[in-house]
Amino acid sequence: MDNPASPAILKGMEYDTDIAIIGGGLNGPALALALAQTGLHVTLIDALPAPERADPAFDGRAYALALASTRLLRNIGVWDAVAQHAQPMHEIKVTDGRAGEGPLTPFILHFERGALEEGPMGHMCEDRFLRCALNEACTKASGINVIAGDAVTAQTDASGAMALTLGSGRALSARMIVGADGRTSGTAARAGIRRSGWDYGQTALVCAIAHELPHNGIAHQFFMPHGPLAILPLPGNVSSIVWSEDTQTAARFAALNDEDFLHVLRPRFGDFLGQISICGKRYTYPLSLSVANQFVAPRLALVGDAAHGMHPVAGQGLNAGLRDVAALAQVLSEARQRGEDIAAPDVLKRYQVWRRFDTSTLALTTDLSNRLFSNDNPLLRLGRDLGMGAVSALPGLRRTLMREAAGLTGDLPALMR
């Protein structure tokens, strides 16, 4: 639906918006609440049809919010509707070893209750919950616009604004545009952007499980030879898992039945949370490297999976996402206060190298520890092995590590702080 908006105006020259913002998963309205906050005037166009973006039913995705993005949602006014359905993660335990057999080793890398006086290094949070909460504050926020249900077809820079084209046929002229349509962003791709990475030759496995014991808030991340298995607590006695396994076996489990598929999980999982069921629906991903080689163009800014996309091994995706979100909204607030164009070049470069260094370190690392991890090369086993039992060793170390994974180190932009 579209809420009623009046056009913004600089300098003799009228937009219908500030700013337009292609895709409305989760960074798009997360940036939109940020950006309407300081002033801007934002369209936001979703291509999925407004019921559908609302659909509060379960369906088992849910996604890791590192504390730092919390602090971002709470900033946006949204953390209140979703903290209710929130798990908060007080420990991460992480193992090595096989399927079936369990640890291999006596290192276990503990990150313990308490570690950090903040508070806990973040929460689980279903997907259902989170994008309602987003989509709502969206549709009663000021200065917020929502096209749902069309799509961006055509982009041309002209006379110093954004003409956009729409699939309904509807044109939108926008003093800057932002491309948060994902990995295969039509926004990237119509600006000659490119992008560099590469397949790992894995899929993830994704889906909630119900088991019989409680988890206690504890996240367990389980590296086996083709890939890791994460096990992360939500709500009551239930986990979401994310099972990476090669593309081909992984293939062959997603299309078994949720009996068989069990069968198969179940050495993996192991038995310390007792019986365990399947609920809501099972997904797969197939798991890549992928950076915008370039995350500004003239007038644009790329932000979330269309600027990088990474492997779910640290639980990252989303949280890289919602610091860039922070990153943008921050760096076009400040040109707006000092009376710059919002769009110019060099407004957007400050972005650029503000995000750029951070998401190319965060997925190489990523990509290491993927590398590192899902192998069964000896060698290897016992270089990671005695690598977590240092860091065990090591409180000073351990949190530093603990911070990492709560976002709360590096050059932490206005809202996450």
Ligand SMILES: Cc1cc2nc3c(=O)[nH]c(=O)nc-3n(C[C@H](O)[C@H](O)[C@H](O)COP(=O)(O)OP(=O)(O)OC[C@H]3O[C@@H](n4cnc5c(N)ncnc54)[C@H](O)[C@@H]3O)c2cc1C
The other form holds:
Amino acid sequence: MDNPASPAILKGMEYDTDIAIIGGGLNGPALALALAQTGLHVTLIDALPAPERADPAFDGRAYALALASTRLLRNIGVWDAVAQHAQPMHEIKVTDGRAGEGPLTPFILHFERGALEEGPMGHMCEDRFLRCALNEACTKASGINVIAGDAVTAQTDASGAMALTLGSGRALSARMIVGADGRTSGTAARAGIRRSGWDYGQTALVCAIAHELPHNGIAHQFFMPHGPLAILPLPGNVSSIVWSEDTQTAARFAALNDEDFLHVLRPRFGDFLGQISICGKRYTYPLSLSVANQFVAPRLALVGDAAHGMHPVAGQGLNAGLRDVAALAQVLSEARQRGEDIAAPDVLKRYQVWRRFDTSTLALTTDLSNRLFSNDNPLLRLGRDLGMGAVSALPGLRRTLMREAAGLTGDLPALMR
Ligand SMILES: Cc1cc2nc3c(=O)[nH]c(=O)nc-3n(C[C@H](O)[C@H](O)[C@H](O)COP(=O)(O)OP(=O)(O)OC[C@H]3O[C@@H](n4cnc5c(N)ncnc54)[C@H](O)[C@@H]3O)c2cc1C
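I have the form predicted on its own already, so could you send the form predicted in complex with the ligand?
In what comes next, the whole complex appears, and the chain from above leads the way.
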């Protein structure tokens, strides 16, 4: 859908738009809304046609949205639409497990209800509800021009502006551009930004599971030798599973019919939620780490997976992306208030300094957790059990980790406070 902004907003500009955001997944629309609130004119471009982006079966993922992310969604005006489909996460239980044996008790780590005075650590929400709420808000917002079904194919830094060419042949000029085009970001590649990372040789099997007994808002993470199995509560007696296995095994399991799939899942899942059945479609996601070596270039910034694609083991990828969104919106808004050029190298460097170290550390921590836990080596098993035992025994340390998981630590952008 092409929704041209009011000519009044464009009047007097030497560009078609202040900021062109390439990528209308989740981080792109969130950034468009945050920037439009500051009075900047935004054009949001996505390669997928509007009906496909609005399809409720578009993506089987559900996200663990940290408390800080829900605050951002509230501040950009979409939380009310999302909250009615979201499940508060009251507790997180982490346990070791062996294939064929199910989860082992006692839990090696337990983040419990009521330990954070701010409320639940986070909420679970299905991709379809979050995506639709963000897209709908962008379509209605003044100051946001949405172009769907047209991909950016070229970008040039031309005399103080970025010139974009789209697949349809359409041309567009912007004061600066933002790459929110995912972990294979063409925006980064065209700017010559290289990436570091590797393939995990793992694939995530993702689907929703209906169960007989209530989950009581408790999220579970079972660490199995070939990869973690997360059981994440959704509204009703339904949970989303993210089950990482080595790629060959995952391909074999993905090819099974629902009944046979349940047969291999049951021993890993256990019987603590009673009878289980598959709800809807099953999806697979190959897992890799991919971090951009720079988050900025002349007149360009990267956010979300375009800047850092990480392992889903800690459920932090989107949360980190939304933190980029809040930080970039704040840096650009403050620069504008001071009368600076929003695309000046100094301004963009402030964003990079704020976000690059944090996200690279997070990406490496998730990488390390996956390596440490997706392993049946008895020494590593002993080491991690002792480490997790120490966390459980030290309430101060446990609380720090809970605040970290809720996204409340570090230099929080204003939109997340
Ligand atoms: C199995 C799994 C579970 C996960 N669970 C969690 C979780 O619990 N919590 C969490 O925080 N994160 C989670 N994540 C991570 C999260 O899914 C990602 O971080 C997030 O979806 C990235 O969003 P994005 O908007 O940056 O990129 P994407 O969603 O990849 O969007 C990129 C968009 O760019 C568009 N595009 C690409 N190229 C062009 C072009 N040339 N022109 C125009 N448009 C273009 C595409 O059409 C697409 O819409 C999970 C990931 C996986 C795989």
